[in-house]
Structures are given as structure tokens and as C-alpha cells.
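Single chain ahead, by itself, as C-alpha cells, in the form predicted alone.
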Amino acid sequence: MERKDIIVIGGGAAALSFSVMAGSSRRVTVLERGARVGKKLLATGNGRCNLTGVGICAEDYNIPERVGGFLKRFPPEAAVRFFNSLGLETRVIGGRVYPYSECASSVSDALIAAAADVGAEFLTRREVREVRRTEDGFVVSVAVLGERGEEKGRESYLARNVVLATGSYATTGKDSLALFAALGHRVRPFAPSLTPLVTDRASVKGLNGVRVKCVASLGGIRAEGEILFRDYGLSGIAALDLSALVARGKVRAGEEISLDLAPERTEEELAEHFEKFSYYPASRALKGMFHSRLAERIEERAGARADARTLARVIKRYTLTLSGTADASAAQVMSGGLAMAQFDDDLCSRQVPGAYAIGEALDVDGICGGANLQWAWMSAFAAAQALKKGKMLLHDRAGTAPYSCLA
């Protein structure tokens, strides 16, 4: 069995931004299921990758109050210095920290290059079936992949630690996080997040492509921002964010959807508006404001004769029903994952010291504008900096159960 120091199951962006951090003092073996590593991160931020935020915060996350502190340790601007000193230039638009080709592939590109300059071992193709604990460390047992995914042999790794790195199933990927619950830890199921919300279709009818800015409200919570109106309810970057609430169990099928579709303007100051052209149909009224198309539905919903007021009033609260959330393929991140409560403050598990999580196989989920991104390169630099000081499994005097602590 071959000996390994850290394997790092899963090639995506947790991965390969720990095997830059962990340097070359730790050894890393990365084992990826694809036939290529980084894979996934190509798809973020619709191919421009979205890297962090200038504003992000604990807020923006569903466990504010453990995910404060790793980013206080690897803020933001601590995201952009690494990047930078892989050599990789940055741009900010609108608060949102881009690659400056704005193009995913040159962050896929220099973190494989730091990660190889280190001394990081690619093995591509490889789907790990079991990770066991033993006096002697993790055995990681592996199937070896052919092209068409087929399994054309087995490998076996003896490894001081282990670190899961394996996300979610979101567009594409595989939920691994049965092979740390074998080892006794809990896991939330996974729920497709920042995800278009599903309403009823009366409500949207005839709408499908039509976007306007608005605020939309729900459970309580209000995301300002874009909304594509579909077919089947709602996407863009205000209902993505909202879909978190239905992810983490907040809101449930049957709750209203709020859509402020003129958020700088009061119902008053909207009234007094629409009164000035009250010689006009209203339909002629609301399509100096709004794409045709959804002026006939506001209109459809006020009334044939609607007042100023009532037009108003449905403007600023043109409502829907909550159905569910698109499915796992047009998610941008799943919520749920590994119990945080079983990780310490390094992301070393309490149940098995020595083992480690990091990025989106545990239950950490973001809002839009760079945040899931942020808690893959912060949680990292978390289990990467505890290696680097030498946070590893060890045995008793007595060879008996392992333990955790600083060499």
C-alpha cells in the first residue's frame, strides 16, 4: 500500500486552493473522480468566476456565527493578495472581485500551476470508495476510472491525513459525504441553493424573458437586485438569493413572493404619478414604466378600471406564490453538508482528529456576489495553515485512540 502524507479527496476549488497553502512542506496527493482537476470552477460566475466580494460578511452565510471567524483569519482583500502573488490580476465590478480576463480558466489555470509548483500530485479518474481509520493513519481505498467511467482497477493509500474536499452535486459532481459519515459524522441532505425559485405559472404567464430591478421579499428576508421572469417563476440574482431560505428549511412551499417592482419610488409618490396621466388608458401609463409585456399584467391584476392608487399598490407589491426550487442542474451551490459542530476551529474533525473538511462538503452556503467562493479559499486556509504547524493524527503512549494536537 502506497504511503501518502495528505490526500485531498475531490479537485475543485477547496482542493486545489489548500494544496497552493499547505506549500511544499506537507506533501499533497489530490485524487479527483473527473478526468481533470478544476473541472467545475470553470463554470462559476457564468465562465467569469466571481471570486470574492468586496463586501462580504458573516451575515451572508447560513451559520454567521462560526463562519465570522474564519473570515476574520482570510478576509476578502486577504482572497485578492493570494491570487495576486500566483500572479493572477483582478478587477472589481460592481463590488464583485473578478479574474481580470474575467475568464474562469485563468483561475483554474494558476492555481494548478502553484499547486504543481509545490509539489501537489494530480491523480485524475480516481473515485475513492472507503476512507477507514487506523492506528497507522487513513486508508483510502480507490477505484480507478476508465474514460467512460467504468471501473478498471483498485488502489489503495495509507495517508497521515485526509482532507474532503468533494462539494456537491450542483450542475454536475457526486455527494462523497457518505465516506465521512462512516466515520461518525452528521450530515444535513443536500438542497439545491441560489437556484431559480418555481411559483405558480398564472403569475408569470407570458412573462418568460422580461427582467426588471426590483426588490423581492420572502419569509421575512428582502434581496435587492435583478429578476428574470420564466416560465416556470423566477431567476436571477434577487430570487437566487432567496432560494437559500427554501435550501436551509426556512420558508416552505405556499408562502408568498413579494416583488417591489419600484423600489425608489413610494406608493404615494407612484399614485400621485399615475394620477397626472389619468386621461390616459392605464395600459399607456404603465408601459412608460415598465416592458410591455409586464404593464398588461399589472394591469390584468389591478383591474380594467383601476385607480391610481390600486395601480400603485400592485406595483409595489406584485405577489406570488412559492412552489419550490428548480432542481440540483441549475444551482450554483447546494446547502447542507457535514455538522460544523464537528469540526474545530482548523476544520479538524472532533470525531476523527486528523481528518479534515473544507468548502462546500460542509454545511456552509453563501448568497450570490463571490461568498461560497470565499468559504472555499477561507476554509482552506484554515486546514491548511493547521498541517503547515503540524496539526496531524498521532497515537498514545499506548498505541490506542488517536488525538489531535500541535507537534
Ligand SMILES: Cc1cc2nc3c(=O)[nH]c(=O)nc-3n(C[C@H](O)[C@H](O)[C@H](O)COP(=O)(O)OP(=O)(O)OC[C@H]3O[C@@H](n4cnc5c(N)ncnc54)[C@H](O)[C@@H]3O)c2cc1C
Second form
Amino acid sequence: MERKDIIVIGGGAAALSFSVMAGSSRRVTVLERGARVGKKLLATGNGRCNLTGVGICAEDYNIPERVGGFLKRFPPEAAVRFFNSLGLETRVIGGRVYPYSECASSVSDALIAAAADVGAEFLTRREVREVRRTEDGFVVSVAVLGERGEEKGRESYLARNVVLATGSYATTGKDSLALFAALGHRVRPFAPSLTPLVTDRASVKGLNGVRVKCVASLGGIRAEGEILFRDYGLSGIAALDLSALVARGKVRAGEEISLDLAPERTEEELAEHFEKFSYYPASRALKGMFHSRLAERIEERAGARADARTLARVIKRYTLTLSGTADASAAQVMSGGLAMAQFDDDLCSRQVPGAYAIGEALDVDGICGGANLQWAWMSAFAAAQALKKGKMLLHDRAGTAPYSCLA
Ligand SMILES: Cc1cc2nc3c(=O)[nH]c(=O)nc-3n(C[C@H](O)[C@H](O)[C@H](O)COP(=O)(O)OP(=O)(O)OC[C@H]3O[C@@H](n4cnc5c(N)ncnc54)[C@H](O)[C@@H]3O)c2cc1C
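Since we've got the form predicted alone here, give me the form predicted together with this ligand too.
Full complex below, order starting with the chain above.
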């Protein structure tokens, strides 16, 4: 059995940044199921990779009380400095940070090159099937996959530390949390987040493809940004952000979604506006403000010969009924994962000393705007710092680690 120092399971954003941050003091081997590492990164931010955001705060995540400490240690500015130090220039567009090239491949290329510089090893088409704790360390059992994903052989490694970085099955992929569940970790089942909202069909009928800048409210939470009407419900940033509430079990099907279709105007201002044009049919004034199909729906809701006040009220409160969310194939992240309570502030397992988890595999999910990649970087930073400082040796001295080979 080949011996390795640190094995990282999964080769996504968290694993790549971890490999760089761990530096050359510890040898990192990344085992990735796919044909290449960093594949999901290429799809982020519509191919532009929104790698972090100005002003990301703990409240942007499902468990602010835990995420706050990680943000303090590695805030968005540190993420920008980290990427700049790899030679990657960045630009800020509307508070979101992108690579200067606005090409996601620039981010993965920079990480892969820097990881190679510090001697990280990437083994692709390696699917980890089992992680076992033994007296001598972690035995990692791997299936070697062929081009069509067929199993071609088996390998086993003995590692001093393992880092689970298997992400989630948002968009594509497979759930590998079972690898750590088998070691005694609790898992909150994954639910699709940052995904379109499914609503009653009547409220969106005929509106497929219409976009509007609005404020959307659900369960007392407001989300500002674009809404894109679909024939099954709502997409766009504001809808995606609200889907996190559904994923986290904070709201349920049947609740009301309310759209303020003209957030920069008060109801009174709108009523005055329509009053001024009351000699026109309402449809004409509405079409002067909204996409013609949306204008028709507003007029329909307000009723025949609606007065200016009623039109204003419908515009400020265009309501729909929530049915649920789209499935994982449309989601940017999954809410759920390994319970954070079982990991310390270095993301070292309290159950199994020497085992770490980073990125989306943990039960941390954020809203749109770079919060999820920011979590990948800051969780990688926490684990890398601990492993660089030889945290396992401290565990050994405390007598909590059962291995003999670690000192
Ligand atoms: C379409 C899309 C757009 C997005 N855009 C943004 C954005 O602009 N900004 C932002 O902040 N976030 C964005 N996200 C979310 C962000 O991409 C994820 O939060 C982030 O990639 C998570 O990183 P990770 O390394 O934890 O997991 P992943 O990137 O999911 O990587 C996990 C890796 O582990 C591998 N793996 C899994 N199981 C095994 C196994 N058993 N053995 C070996 N390998 C295994 C997988 O093949 C995968 O390569 C987007 C997501 C999607 C899907």
C-alpha cells in the first residue's frame, strides 16, 4: 500500500485552494473522480467565476454563528489578496469579485499552476470508495475509472491525514458524504439551494422569459435583484436567494411570495403617476413601465376599470404561491452536508482526529454573490493552517489520536 502524507478526496475549488495553502511543508495528493480537477469552477458565475464578494457577511450563510469566525480569519479581502498573489488579477462588478479576464478558467488555471509549484499531486479518474481508520493512519480505497466511468482497477493508500472535499451533487455529480458518515459523522440530507422557485402556474402563465428588477419577499425575508419569469415559476438572482430559505426548511410550500415590481417608487407615487394618465386606458400607462405581457397580467389582476390606487397596489404586491424549488440539476449549491458541530474551528473532526472536511461537503451554504466560493476558500484556509502547524502532533500529545505513525 502506497503511503501518502495528506490525501484530499475530491478535486474542486476547496481542494485546489487547500493544496496551494498547505504549501510545500506537507505533501498533498488530490484524488478526483473526474477526468480533470476544478471542472465545476469553469461553470461558476456563468463562466466568469464570481469568486467572492465585497461585504460578504456571516448572515449570508445558514449558520452565521459558526461561519463568522472563519470569515474573520479569511475575509473576502484575504481571498482577493490570495488570488492576486497567484498572479490572478481581479475586478469588482456590482460588489462581486471576478477574475480580470472574466473567464472562470483563469481561476482554475491559477490554482492548478500554484498547486503544482508547491508539489501537490493530482490523481484523476480515482473515485474514493472507502476511508478506514487504522492504527497506522487512514486507509483510502480507490476505484480507478476508465474513460466511460467504468471501473478498471483498485488502489489503496495509507495517509496520515484525510481531507474530505467532495462537494455536493448540485448540477451534476454524486454524493460522497457516506465516506465520512461511515466514520461516525452526522449528515443533514442535501436539499437544492440557489435554484429556481416553483410557484402556482396561474401567476406565471404567459410570462415565460420576462425579466424585471424587483424586491421579492418570502417568509419575512426580502431579496433584491432580477426576477426571470419561467413557465414553472421564478428564476433570477432574487428567486435563487429566496430558494435558500426553502432548502433550509425555513418556509414551506403554500407560503406567499410577494414581488414589489417597482421598488424605487412608493405606492403613493405610483398611484399619483397613474392618476396623471387616467384619461388613457390603464394598459397604456402600464405598458409604458413594464414588459407588455407583464403589464397585461397586472391589469388583469387589478380588474376591469381599476383605479390608480388599485394598480399601484398590485404593482407593489404581485403575489404568487410557493410550490417548492427546482431539483438539484438546476441548483448552484446544496444545503445540507456534514454536521458542523462535529468539526472544530480548524475543521478537524471531533469524532476522528486527523480527518478534516472543507467546502460544500460541510453543512454550510450561502446566498448568491460569491459567498459559496468564499466558503470554499476560507474553509480550505482553516484546515490548511491547522495541518501546516502540525495540529495532528498536538492531538497525538493529548493522546486522542489512536495512530502510532503520526508523530
Ligand atoms: C452552475 C454553478 C454556478 C455557480 N456559480 C458560483 C459563483 O459564481 N460563485 C460562488 O461563490 N459559487 C458558485 N457556485 C457554487 C460553487 O461552485 C460551489 O460552492 C463550489 O464549487 C464548492 O466547491 P467544493 O470544492 O466544495 O466542491 P465541488 O466543486 O463540487 O468539488 C467536489 C469534487 O469532488 C469530486 N468527488 C466527489 N466525490 C468523490 C469521490 N468519492 N472520489 C473522488 N472525487 C470525488 C467531484 O467530482 C468534484 O470534482 C456555482 C455552482 C454551480 C453548479
